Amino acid sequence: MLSRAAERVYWAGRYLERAENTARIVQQYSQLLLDLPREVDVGWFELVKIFGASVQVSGSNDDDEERAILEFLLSDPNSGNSLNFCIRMARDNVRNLRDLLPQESWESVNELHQYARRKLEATPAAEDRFEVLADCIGRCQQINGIFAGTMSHESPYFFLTLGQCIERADMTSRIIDVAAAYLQQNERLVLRYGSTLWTNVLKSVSGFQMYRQYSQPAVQGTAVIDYLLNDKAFPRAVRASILHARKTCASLPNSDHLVHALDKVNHVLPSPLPDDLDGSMVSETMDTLQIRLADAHAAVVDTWFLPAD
């Protein structure tokens, strides 16, 4: 497989699962602010933090606030963080690999692509927000379920598996990261409303149900913090997606470099979690945590994107 193919296929899988997290976190997001009265300061710049574009999008008390935030990550075509800008590379890197991946999956990354230019054009206006964002979601799983029910697990399928494993658990960990500062910085929100948000935190990634399932009914800022870190059944706690892409890795040549980088992203993981967690504690993990994600990433880059010496 040439390397130049492999990559491709590595950022397809990535911007696949940047758009669909980002239509998950901008929806819950939204369903957040409708769900916290007007008196709890909870406002859109917190999403802006979520994906590392604080100094991108500089925060205001203006109305035009949310506008701005939200085509900054919707409808910007020139935003790397934007729903409309990971769709349009997406679809670039499936277009140039159609002789290596499903015809129904280029099909549908081009629909996905279209919907997505004419829907996010303009930024969705409140009433129509949830219902464009589930669209993108469902058809995000959908285009996965191709890639995993119609292609071969071979080369291509395991990089693209190991760049939608890699940003899965990047996003997680944003999320997290932000909701436990903001939830430190004010102890009134922990005692009225702790419970909402961090039900809301679950649903972004899909996990209240399962949560609750498999955990415990109890919706307490730790025992979230805990199961979207370290369970290794849910496929979108961090620990479970670098399980898989240590698992994946395992299938392709010369993958030694990468096996340590994800095994030190194991490492930063805290289990159990110690009994005086606080905000900082969490932020400084997820720090860490990003750190050795983005050298996992540099890992693959190095052992199959790059010439070799």
Second form
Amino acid sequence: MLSRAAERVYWAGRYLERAENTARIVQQYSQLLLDLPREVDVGWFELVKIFGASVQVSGSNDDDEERAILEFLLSDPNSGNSLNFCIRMARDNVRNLRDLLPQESWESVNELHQYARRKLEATPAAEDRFEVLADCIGRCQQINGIFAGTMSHESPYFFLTLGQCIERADMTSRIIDVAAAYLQQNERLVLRYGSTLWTNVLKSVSGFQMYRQYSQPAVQGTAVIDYLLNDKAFPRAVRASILHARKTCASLPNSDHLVHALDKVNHVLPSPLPDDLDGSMVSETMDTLQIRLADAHAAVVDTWFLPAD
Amino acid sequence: MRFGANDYSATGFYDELIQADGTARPHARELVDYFSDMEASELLDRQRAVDSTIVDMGISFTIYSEGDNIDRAWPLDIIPRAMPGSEWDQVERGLKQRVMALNLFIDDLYNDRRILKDKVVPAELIDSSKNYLEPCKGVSPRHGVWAHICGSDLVRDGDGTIYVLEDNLRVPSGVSYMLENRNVIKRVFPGVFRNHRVRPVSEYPSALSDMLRSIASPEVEGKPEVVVLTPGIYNSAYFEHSYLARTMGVELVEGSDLQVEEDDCVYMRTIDGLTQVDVIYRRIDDTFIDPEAFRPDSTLGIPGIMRAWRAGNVALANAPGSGVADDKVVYSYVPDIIKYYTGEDPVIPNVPTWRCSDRQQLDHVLANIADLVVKPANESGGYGMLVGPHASKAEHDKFRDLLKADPRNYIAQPTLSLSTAPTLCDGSLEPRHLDLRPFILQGNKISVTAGGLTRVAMRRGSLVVNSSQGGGSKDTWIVEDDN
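Having seen the form predicted on its own, I'd like the form predicted together with the partner chain now, please.
Below is the whole assembly, all chains and molecules, this chain first.
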């Protein structure tokens, strides 16, 4: 398989995953904010932190802030974090791979792109937002379904999977990082709203139901963080993503470098979590985790993509 | 005669299926009967079936328009164009003779230059050609072959004579459409094949693959690594590049996938590391292939690939510099070239051609421009030419000025009355002009496709067959006639 093709499949996997996750996070956040009183210090800026970015807000009231941030996350064609941008990049990569990927996946990605061009040209109004985001999530899932259901388990599929796993682990770690701030909220608010906050965290990775079924019945901070970091069965948990990537390596040539890098990601995951877990501790761990994930990405690039010098 | 629901008449032209008395030509009798039995509504139904099969099979070509690339469904007319096998055997012999002579010619030009010393072809014509490439001097590709894949355009004049209109020796395209046209027609009209013995075309990808492997350096051990080099998805012929790579089972690469190492060998970057490449079927123009040797601004090419080729470490098909022989002025010398190298007379004649570089011939062209077709020496795709009888007085004057300013760059030919074939237009069968592009492969041996790609000018009276300018196509049948 050509390195260029491997690189494109990998990025198609990453951008599709990023698009789906971004849509879900914004959707959940919009819901959450409706449930919280003003005195809880959770706002739109928390969302931007997830993406490790900053947004310039013109004007000072909350509406200006909401508009600027949603534009940054959804419609801005030039922001590398916006849903619009991710969908366009996914489509560009798939377009170049029409010989390798199933025909239906190209058609679906193209339809998603056309949809985004119509619906995300400007930031969708609050009343339409839920539906547009739900559509985007659904279409991403459909495309992943086509990949899973119709692609031979050969090199192109493995690179797609690597892209998805690394993106997923990265995104989940960022969500945990931001959520860790909730641990610092004053006790009265945490008692009153903690469950709402942590339910939201789980829902932003579609993890609420699985958490309830297979983990503790109570939705509580440390347990949620532990689940999202260490669970081996939930596909969006960091550990599960890394294990999946590691398993995929077995089918690719010269994968020692990446296996080693993935093991180093796993070593960062604290298990069991300490009893006195606090926000800054989590934050520090997530920073290290993200650095290790960037190393894993670099290992993929160095091993297989052979960039021209 | 009655053909389909209409009276069909090709008055004044040679029709490929119907004779002057209105009856079917013998080799096309069953074909004409088959379609004559159809009502207009059925013809339209079948055309729709053909169109939707083409969409389903994803047969497309790309045109660049208003800053956007658009994939268009490939246009295919339902009525095949048929030729008798006995006639085709002659054409095939002529094409082989021609391509073998052209390859001897190119090899001579870049090495001994005997034909120039013998003054059969003027040296200044070659030295002033922008397709004569200095870096190719002294190179001897394997088997002495430079143009491995040639697409020669054939036309038939009013009296039935077949002429070679031009030779495409650089990156001729269209063969994938020839193959897919047959596949579509077989799907939509399985019945009609039962009554004819039509020569198959499907072995082309294997023949291409065998030819490409035959030109690898003799030092390559085992199976040579062959790739198809494309400028990328935005190229109008990308469908074909991808089709040929897929049907040969080789990688489709872009310039950025390849690199030339210190050892002057070409490697492609794969997930298994660097893999040496032995043969490149390149679909990139000569001067874009190596920014070190030609255009420094080319981002499509591979720096150093000319070095690798000159060192014999990689075979390029077609070899760079082959285009020197498809210059339209050089074309006018091809009958002499054939005679010079083979001692034979050409089997297929050239269209009579006036060279504007010759003072007397130029005067003739200037005086008779309204009756002639004027072509620039080095354009393809039907661009930059003048069809005298169809042009305005202002255009005649414009071309007179162009000819006087740069006579070396133009030739003129009589306006041929191109042959026609019945074509479905707006629900009825009408005569439309067409040409034929067969594909000739030469490596350790030489082969010709049975027929080729028939291109049709879809507008009444038009002679422009290029798909980028609204042309269509037909499946081309070489029918055994036991003569």
